[in-house]
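As structure tokens, one chain now follows by itself in the form predicted on its own.
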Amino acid sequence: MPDYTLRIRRYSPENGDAAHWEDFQVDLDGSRSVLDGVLQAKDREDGSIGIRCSCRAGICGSCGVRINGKPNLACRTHLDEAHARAADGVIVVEPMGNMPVLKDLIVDMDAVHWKKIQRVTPWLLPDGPPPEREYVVPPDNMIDVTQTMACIQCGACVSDCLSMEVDPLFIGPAALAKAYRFVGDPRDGHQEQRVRDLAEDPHGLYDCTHCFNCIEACPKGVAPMSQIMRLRRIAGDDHHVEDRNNGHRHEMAFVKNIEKNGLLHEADLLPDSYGGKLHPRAVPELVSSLPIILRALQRGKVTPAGALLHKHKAPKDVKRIFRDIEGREERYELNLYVAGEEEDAS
């Protein structure tokens, strides 16, 4: 059997030493998992290595770590695959990001992940008296929330979230995906209150920067960013929430900008986000942005004529796309977790 080298990030708060790297040789078949490798090193070389694990089948989410810089489940990652992706043939295993490290590969999920899950009220809040028997939910509605129900709370999306690196108070992709699980459930009677609360929170819906990291990181295909975008559409389009963070207006400014120009004309984006160049809301924002504007002028990144006298000329194809989408009777929501067509049983 081939030998693999695991480079494990070690940290033990008991001894007071700084975090450091330690290499371990494991003798396992390439089809075995990285978790198997860590457990062999723990069994044969150093019993103090700390890692969480339980089911070893990609179900419980306990063994989430970063492997070669990317979050993943250690039990689902084969040694040969990790070795092939390693920069110098050494498989690097370290704790997940955006969460405090308790010991070695164990992070404090309660301090960040579970605290944010609790923030979104992760249970149904039905209105009115309960039915005599069970609630009856149309199949299509349950299919709609199936994708978010697949979450195993491993924290991989939290680990790779760029917004949480900049703003640790951001509610985060896992919690917002969990929020959609109840917002999209027809049995819940507080849809508007839920999305209004998340939109008004300065660290809520509009703190996501569309980096797609959470979609790539999720081992179960939950696509947290897609669920965040759905929450935004329900808040802004269905319940007309004009949040104090200006998130919805900023989003609509992007849409209108592309509709008019075909490509993004950034000089219009800031004032349009606040109602237009002469709108009372826009004036203080434009004044506060003057230093940035002056630097852009000095460096030739923008010209007065380009910024103020820009002609809006969106191509015909772009205008046609907007007409087709806006002409639909209802919004089309695509659940990527349930795909394909039913086969004819006959």
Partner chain sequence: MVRAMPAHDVLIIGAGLAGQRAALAAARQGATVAIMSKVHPVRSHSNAAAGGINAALNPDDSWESHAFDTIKGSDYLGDQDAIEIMCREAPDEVLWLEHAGVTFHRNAEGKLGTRAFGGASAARTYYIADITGQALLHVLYEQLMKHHEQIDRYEEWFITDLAQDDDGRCVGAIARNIRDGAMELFSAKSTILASGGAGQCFKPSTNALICTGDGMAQAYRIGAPLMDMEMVQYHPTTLAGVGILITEGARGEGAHLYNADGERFMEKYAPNKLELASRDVVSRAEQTEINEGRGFEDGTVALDITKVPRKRTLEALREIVNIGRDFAGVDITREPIRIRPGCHYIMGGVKADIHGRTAVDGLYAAGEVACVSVHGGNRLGANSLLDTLIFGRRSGEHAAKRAAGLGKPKPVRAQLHDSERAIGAIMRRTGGRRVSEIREELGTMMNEKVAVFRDHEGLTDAHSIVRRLKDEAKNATIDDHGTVFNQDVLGALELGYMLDVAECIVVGALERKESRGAQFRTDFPKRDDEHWLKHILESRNGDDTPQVSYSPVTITQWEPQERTY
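Write the structure block of the form predicted together with its partner chain for the protein whose form predicted on its own appears above.
Left out here are the partners and the other molecules; the chain alone remains.
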């Protein structure tokens, strides 16, 4: 079986030593996970290596770490992939960022992550007593909030949030995504208060700098930044909350840009809209956060990314898409639980 080298960041508050690196050789198939690797080292060589883990299946959210500098779940990162991305063939495993390290790969999630979750009043606040049977709500709404329910509170997004690095008080990606779970839930009766509260907090909605790190980091496709954008839109469009950073206006500029050019002219946008950073992989995510997306786009032959990025798609297709979506009343949003990607015609 192939050998992999794991370079693990070690730290114990008890022995007085500074944090340091330690290498471990593991012999496991490349399709096994980095977590399996760490556990093998722990089982065979040093039982004192600290890592939280439980499900081994990317479900419990325990094993968030940084692998080769990027946050991820150790249990869903294959050794061969991690090896391929490692700088000199050594897989580097270290604790997540933005949270104090307690021991080795274990960080203090209570002090940061959970405190922020508690900040957003994370429980349903219905108006009045419940109905006799279930609340009757549009199926799409439930599917929509299920995207944020998919969050396993692993903290990977928090680890690499650029705004939080600058402003530790920023409510942050996971907690704001959690907030959308209530704001987007038609059973909640406090949508406006919630949105106002988050918009008016100087460390709230408008503190995000669209760095996309949370979207990239999230192992569950929760796309926290998209949820933040949607909260901002709801704040601006539905409740006329004054936008501190003009983020909403920038987004409109973005939409207009696509409508006009048929594809994204990054040059037009870079100076003002997205802080000079536009990650190509993020475009589909951004598109999915447009205010109104037509069902036809979901069912049609093209993927949103295909429609907008491939040069051979004529701008008139895009114009048609915009005509269609703006003619609609409802606000549909593409979502991971709605099969947004249909087969390409080719």
